[in-house]
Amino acid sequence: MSEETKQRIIELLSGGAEVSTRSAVEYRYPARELPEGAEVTRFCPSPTGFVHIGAIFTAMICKRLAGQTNGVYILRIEDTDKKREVEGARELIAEQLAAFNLQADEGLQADGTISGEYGPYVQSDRRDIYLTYAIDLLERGRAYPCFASMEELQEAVKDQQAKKLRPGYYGEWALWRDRTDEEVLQALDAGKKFVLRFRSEGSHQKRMQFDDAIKGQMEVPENDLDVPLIKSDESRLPTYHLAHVVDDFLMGATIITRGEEWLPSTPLHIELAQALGIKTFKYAHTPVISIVGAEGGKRKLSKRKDPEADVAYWHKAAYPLKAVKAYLLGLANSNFEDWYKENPDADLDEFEFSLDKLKTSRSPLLDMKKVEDYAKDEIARMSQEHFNKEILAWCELHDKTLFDEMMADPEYTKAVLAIERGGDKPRKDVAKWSDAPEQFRYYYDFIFDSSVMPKAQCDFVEEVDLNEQSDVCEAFMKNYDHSADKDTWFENMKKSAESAGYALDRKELKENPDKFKGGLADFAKIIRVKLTGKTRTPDLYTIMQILGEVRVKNRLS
């Protein structure tokens, strides 16, 4: 390509503005002074919608690798796809990372400030830098303008499909790769739009090898695609392919940690780095988080199908995020769970994360039951003060009626929230703060009378008719002594059950089922439902002690 043609292309790419040289750009990004072995990692989300829980998984890995080696963890916003950008998404990314204690050393912070000296950390603010490197590729003969229309590109793909060939812009379907200067100048004179494309020197028939820090030794076909580097619209923003190679080089990234969906593009990115004279990066492609779908099969966690994919789901349900993060660490490293059991109160950053352990996590499975187990354990370990604070904070925001009832009698509420939380084996009913209404609302008379009991009675009457419920309550109250200790209370319960026609001995009930209305458990179940509207609760004696004599009598009358 002649110098005249190159200058015409450069002028159109830059809009006539002066473009920096590579040496001038690289002077602004000196080599980092870090200890030997320090990793510079980067997490690079696109602000195109909600934050995926898989992104938190990747960010966590990036932060751990950098933190354990006294390195640097960068947040870079990759916003070159302006058509898909969602307003406020970049701020949401920073806030969600901070919520999981994954705020970056460099880049956008949750408070809106920017940290670090290797920015800008938003790609749309780095347009002129990318033009410098795109023009450098043009000067090296490794880039060229492509004026192909969308229709022409679609026709090429149709032709490839008809011939059962791999689709893409390569070989004879690289329509502008070998055009003459005259043809290029004619297109420029006609004002046709163009993308700047990479001129690949690879062959899909040849194999190349690279070592992935997670996947291990990889052998894949070379890249032969002439991919776009600079878009054809007025923004002249780069594609991901050029942008990330330039950014990672200038920011001094030592390991490129990203989702395994980018694995097929790695030969292209290696070739791009080589074309720019940049040392090839070390890549680490993280596994995709899977879930067991409704149909029973294991599949990729989907933005469209699975609410759990959205980090907002975890916030809305109000899981303790330390527990969610702990679960993700368990997905990444199989030895984490044992460490966590041995060190339940330790800071999660004390766990020594290992990329080698991650290698065995081919397709980590999101198991919601196990997440809830982590969350229940985390909440059970909390101090009573912390637990109360979280429950009340959630109720104030999401269930004002329950909050007002709780605050009307703070001492009573303290007793309610403390039920069976002490001792060596605290009760583990609460997995997330949104469990509060289900676990505690029946203690409050207004809510119990207006919503809990009407629904419970409607359901329970199909099992036990109203007359029998009344007879059981009457029998219980004849022997009820609120001041009795637990053993005496239980003996009174048995007397009441026996007088009402319920068997105290399971064997006798089994041998003579027609002789009894049921067993002691059936009798107690009726009392439990009448008191709480639930069939499963903490210890019934303890509940009565907290409810108090007046409430017990009112509810069983």
Contents of the next structure:
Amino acid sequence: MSEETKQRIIELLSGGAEVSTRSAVEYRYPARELPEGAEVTRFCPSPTGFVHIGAIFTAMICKRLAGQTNGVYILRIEDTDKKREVEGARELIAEQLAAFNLQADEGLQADGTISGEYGPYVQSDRRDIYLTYAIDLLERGRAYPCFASMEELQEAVKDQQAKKLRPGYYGEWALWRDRTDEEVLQALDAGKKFVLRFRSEGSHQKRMQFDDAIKGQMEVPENDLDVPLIKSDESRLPTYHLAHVVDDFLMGATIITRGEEWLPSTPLHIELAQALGIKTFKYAHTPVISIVGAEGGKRKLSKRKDPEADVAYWHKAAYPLKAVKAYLLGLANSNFEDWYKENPDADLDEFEFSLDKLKTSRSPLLDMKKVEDYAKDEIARMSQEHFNKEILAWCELHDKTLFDEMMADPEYTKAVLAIERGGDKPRKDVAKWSDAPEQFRYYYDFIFDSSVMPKAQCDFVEEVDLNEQSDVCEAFMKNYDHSADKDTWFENMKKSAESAGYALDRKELKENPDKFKGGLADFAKIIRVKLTGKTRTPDLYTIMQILGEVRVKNRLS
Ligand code: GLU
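Moving on from the form predicted on its own, kindly provide the form predicted in complex with ligand GLU as a structure.
Once more the chain from above appears, this time first in line as the rest of the complex follows.
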């Protein structure tokens, strides 16, 4: 390409502004002074307003790798696709990360400030830097303008498909790769739009190797695609490919931890780094998280089908995020679970994370039941004070009626929230703060005034004859003594059950089922549902003691 043509292209790319030289840019990014073995990691989401739980998984790995080697963990916002950008999404990312205790060492923080000396950390603020490198490639003959229209490109792909060839812009299908200077000048004179493309020197017939820190040794065909480096629109922003290589070079990343959807592009990124004369990176492609779908089969967690894919879901349900993160660490490293059992109160950052161990778990499976177990354990371990604070904070925001009831009698509420907490066998029926209404509402009278009956109660009314329900309550109240201790209370209940026609002895009930209306458990179940609207609750005696005599009488008579 003639010097004149090059200059015209550079002018169009830069809009006539002066473009820094590579050495001027690189001077601003000195080598980092870090201890031997320190990893510089980077988490690079696009601000689309949606943070995938898999991205948290990746961010967690980035933070651990940097943290445990005294390195640096960078948050870089990749906003070169302006069409997909959503307002407020950058801030949302920083907040979501902070909520998982995954705030970055460099880049945007949850409070809106920016840390670090290797910025800007938002790609659209780095446009001129990318142009420097794009122009460098042009000067070295490793980039060229392509004026092909969308229709022409689509036509080429159709042609390739018809000929059963690999689709893409390569070899003889690279429409503008070998055009003459005249053709390029003509297109420029006609004011045609162009993208700047990479000139690949690879061959699909040749194989290359690289070591992925998660996937292991890879052997794949070389890249031969002439991919776009700079877009054709006025923004003149780069594509992901150029931006990744330039940014990670300048920011001094030592390991590229990113989703495995980028694995196929890695040969291209290696070639691009080589073309720029920079050291190639170490890569670690993180696996996609799967779930067992409603259909039964294991499949990739889908943004469309699975609400759990969106981090917003975890926030909305209000899971204790430390537990979710602990669960994710367990998904990444199978030895985590034992470590956590031994160190339940330890800071999760004390766990020694290993990329090697992640190698063995190919596609981690998200098991919601297990997440809930982690969360229940976490909540059961919490101090009473912390627990009360979280429950009240959630109710204040999301269930004002319950919150007002709770605050109307703080001492009573304290007693309610303390039921069966602590001790050897603490209750484990709260997995997320949004479970609060279900677990605590029945201690307050307003739900019994409401015309809406709790579901368990509705089912029960249909299941057990109404007259029978009142007979059971009447029998129970006859022997009820609120001041009795637990053993006496139990004896009294047995007396009532027997008098109402319920068997105290299971064996007897089994042998003569027609002689009885049911067993003691059935009798207690009727009492439980009439008292709480639920079929499962903590211990009935304790509940009655907390509810107080008046409520027990009101509800059971
Ligand atoms: N912006 C890319 C994405 O969201 C990031 C890939 C990377 O980490 O380099 O997929």
